[in-house]
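Next up: a single chain in structure tokens, the form predicted alone.
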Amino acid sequence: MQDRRHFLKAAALSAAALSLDGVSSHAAPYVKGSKAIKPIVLSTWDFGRAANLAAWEVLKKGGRALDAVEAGVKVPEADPNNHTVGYSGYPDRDGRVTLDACIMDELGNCGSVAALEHITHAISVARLVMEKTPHIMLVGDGALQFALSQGFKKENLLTPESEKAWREWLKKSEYKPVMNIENSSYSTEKETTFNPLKLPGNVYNHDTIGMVAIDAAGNLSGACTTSGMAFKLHGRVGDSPIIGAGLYVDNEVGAATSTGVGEEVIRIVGSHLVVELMRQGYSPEKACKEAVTRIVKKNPERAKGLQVGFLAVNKKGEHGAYCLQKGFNYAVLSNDSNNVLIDGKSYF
């Protein structure tokens, strides 16, 4: 009798601290067995809409999500039209595309590459890492090495329209991002492709496909690919490859992913506090604005000139977001969902 009245004390003063951490303690968790809407995909940016396309093949045909998300971001990954993804993205300040990319299964299966140079699918490289190494994460020439060794073809990523943009910014080698340059929307020129030689100064932006996929079995996977901030000191790796930062996966709960600076995500390991939060009972929206906000607590005047987004769905595929920015979008394609575009709401 004794442990039992320590054990419901100890519980109470837990349920205390939970709620004193700034959750709820009205939260609902989320409860197994609720009806889920599935199959569905999520991903970042308008971009992503033609990545949600791929997934879908592969979802409406009762496959698996793991499969769904690395054929959805393998889209962007070649598109010589995106400076920010795989072929033809913006190189480090020496001249060398170098890709991050990380992926995760319902089974919390996980494998990233970063620094990865001459190949395009850099997610199809972090699969194979999960699937047939001991290892999460190979970097540098380590993850090239092991990409050629299963049959991987080394290629040239620097594209004459990416190496041109390079050139003018050597002229004055500063680094100066422009928020949101993946949204054409909210392009300077109000252009349906980013042009950055006809922007002020000559500035560049960066930026990241993240994908979150329910298949219809009701399981959850997620990739993350990019190439990274545009002319970076060279070696330098975002929060896309890191597991828990970039992307998180919990099969009982939800999945998250990021996109923006990777260094204001790693701070916080946001992909994972967003699920954590979810699993507590936030909403997918209210988990992402809490991320968010820890990141403006942190530093607020950094973060007034900074953008950061969060992505989430939850087991039963809800999903929001929430950035510091206005700006930052994401498309959703299920059979409820024909690919809209949503804009995430924003902290300033």
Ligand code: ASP
Given for the second form:
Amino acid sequence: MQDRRHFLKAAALSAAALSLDGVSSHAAPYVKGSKAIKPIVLSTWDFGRAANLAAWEVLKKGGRALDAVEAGVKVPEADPNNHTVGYSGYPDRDGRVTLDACIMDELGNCGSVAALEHITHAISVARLVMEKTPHIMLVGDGALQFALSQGFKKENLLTPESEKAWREWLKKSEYKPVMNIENSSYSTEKETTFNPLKLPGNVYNHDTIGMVAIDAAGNLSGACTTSGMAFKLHGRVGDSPIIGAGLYVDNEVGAATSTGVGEEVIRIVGSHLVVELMRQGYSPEKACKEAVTRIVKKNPERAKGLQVGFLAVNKKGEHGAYCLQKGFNYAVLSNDSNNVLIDGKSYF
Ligand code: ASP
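Would you mind giving the form predicted together with aspartic acid, to go alongside the form predicted alone above?
Up next: the whole complex, starting with the chain shown before.
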């Protein structure tokens, strides 16, 4: 009896010691002995390049991936020319800009806000939910109250340009969760081949920044932030603030994030699925492909008219993406990748 007690105590102590540095004692087998690419940061879409640069400022100094992804996604959140994330995001059908965001670190800590109004940096509010509350997700008025209590100032996020687009939409008020299907052949400018809302200027009517990063210490984090589908029903929440759907990080295995029609991603708990497939040995691209294929299997007809893209990185810094329709791309920045844009392969 005495021996058994000793043994149990020793086992518990060594397990605790192994997890003290935040790195699990169960390292993924395929990581052992291989040289990981780190630091590295990856983001969805072309606007991910500017975000990657901000993240790199943190990573290149040996900073933490969590700080890098927060700093990175704050760039499109504050960009008045980006109408799908943060400030100047397209509003809902009632003219209200409501933001969704989440963040997750290498320890499995996570925080999220949904349907948050009046605060540009939804990602920083999500981080504070993670760090300052016993909760993971705050929504709507509660999220705003919390943000104000943390010193954020109430702002008007609806810019004249976004309002103009909304007023244009109001003429018909046709609520269809349509999305742009992009032309993959752009370089700096995204051209859309599908613009049913006839939106002026920048015609994206959705597109999230999802960012995943590995820091010099080999730890992963991710962040995801969006204003969601343009002209959505008030109160609609997409995949982006939902841990496991829009973002998932597992420090043993890798991280994944998504963009596109959130309802489809939620149905398959997409980002978690991608990470679990990588745990089983799938490459990042194959894991993303399998997730996209499941969306198609659920409803092939519906999938034909939708865009969804997944982006994933594994613990070794290998990365890949896959999407339903041509046009999804991602930006990669590391010591070997000069913030290049890579086209995701597509199902259709
Ligand atoms: N996934 C986002 C949402 O459904 C939109 C997007 O990424 O395009 O709200």
